[in-house]
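The form predicted on its own is given below as one chain in structure tokens.
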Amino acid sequence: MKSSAPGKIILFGEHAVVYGRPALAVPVTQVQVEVNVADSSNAGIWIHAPAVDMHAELSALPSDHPIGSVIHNLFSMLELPLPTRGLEINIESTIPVASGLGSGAAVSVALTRALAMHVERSLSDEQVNNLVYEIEKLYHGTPSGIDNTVITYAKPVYFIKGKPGETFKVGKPFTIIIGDTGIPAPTKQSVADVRRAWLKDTNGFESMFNEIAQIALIARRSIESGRPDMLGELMDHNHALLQRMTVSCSELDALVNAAREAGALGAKLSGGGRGGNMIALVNPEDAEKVAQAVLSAGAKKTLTTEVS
């Protein structure tokens, strides 16, 4: 049985979303995780994930290993014993690891669905989403839940922690350049650092979170009403606030500045920060020029995606 799941990018609201403010995220279908589950004559449940050089039998994994936890949690939820016959689980991914594109959540979503199909059980999107959120805690400590939501539903999502994600329609397609710094993005650490800073200056951070909430709300309205050109200024404002939170870094700032100078309508970091990706809103005719400028400024690779 096969299942796939897309990557994702956060357009607005990272970090503030952990504190109850809205965030916007969209799927990135140009990168995918594909999971294939098949019976095997070999004893045990074998997991092969060449992208992370993993070839292991389930019982050999630590109890808190995210992939192992997906398998155990799913069979527990389905009230089924682990299969006694051999299984081969092959995980292929074109989503860079620890880059802010949701690789962990995508693996969990695709694996959950492929395993459920293999044992002939049907899961709702809500069930998949809830299960994968529990796995996200192993990756990120105190995740917002936005990664698992946008990847499970594979639609643009307006998300507030603790509430069901609201999918919404795009009034007019728009083009985003994604630039990868090549630096692993330590989401768990940056979330923890922001929390420490918030505890020291609660009023200051709450004020920034409120500004970001307004940005996310205006952005959603702009996207739905077919005015994506308004997103550029919102991106610039959001990035400045993330810089004040100390979750940007010199490499991300260099890519953001290069994109703007090459004609991007706006640019910001996306995700946990201190590495990972930046995103830039561009007119389609400027996409190649902006991508080249971002590469020249130090990006290891770029990806152009249309949000529609």
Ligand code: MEV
Second form
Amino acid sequence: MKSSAPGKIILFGEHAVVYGRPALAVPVTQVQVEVNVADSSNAGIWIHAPAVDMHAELSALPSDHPIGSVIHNLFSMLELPLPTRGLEINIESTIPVASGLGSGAAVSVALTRALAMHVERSLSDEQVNNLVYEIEKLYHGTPSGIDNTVITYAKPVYFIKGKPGETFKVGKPFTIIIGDTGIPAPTKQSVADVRRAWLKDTNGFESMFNEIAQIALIARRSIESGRPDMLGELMDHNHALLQRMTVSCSELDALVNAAREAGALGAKLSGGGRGGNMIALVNPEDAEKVAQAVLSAGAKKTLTTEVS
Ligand code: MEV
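Structure of the form predicted in complex with this ligand (previous: the form predicted on its own):
Entire complex below, previous chain first.
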């Protein structure tokens, strides 16, 4: 049985989303996780994930390992015992790890669906989403749930923590460049640091979160009404707020500035920050030039994606 899941990118609202403000995220289908589950004559449940050099039998994994936890939580939700026959689980991924593209959530979504199909049980998207959210907590501590939601539904999502994500229509397609610093984004750490800073200066952070909420709201309206050109300025504004929240870094700022100088309509970091990815809104005819500028400014790789 085979299942795949896309990557994701946050357009607006990261970090503020942990504090109940809305955020916008879209799937990135050029990168994917694919999970294959097959019966095997070898005893045990074997997991192979060559991208992270993992070849392990389930019972040898630490009890809080995210992949082991997906398997245990799924069978307990289905009220089934773990299979006693041999199983081979192969996880192939083209989603860069710890870059803000949701690789962990994508593995969990594809693995959950492939295993459920293998035991001939059907799961609703909501069940998949809830199960994967529990796993996200192992990776990130206090995640908002945006990653699992956009990856489970594989549609653009307007997300408020604790509510079902609202999918929305894209009035006119637009192009973004994703630039990877190559530095693993320490999301758990940056989320914890923002919490510490928020506790120290609650009023200051709450007002920044409110500004970000406005940005996300206006961005959604602009996208739905076919005015994606408005997003550039909103990205620049959102990035400035993320810098004030101390979650940018010199490498991300260099890529953001290079994109703007090369003609991007706006740019910002995306995800947890302090590494990982940035995004830039571009006119399609400028995509190549902006991608080259981002690479020259230190990006390890770029992806160009059309949001539609
Ligand atoms: C990480 O992809 C996005 C953050 O907002 C954390 C979260 O939403 O859980 C930084």
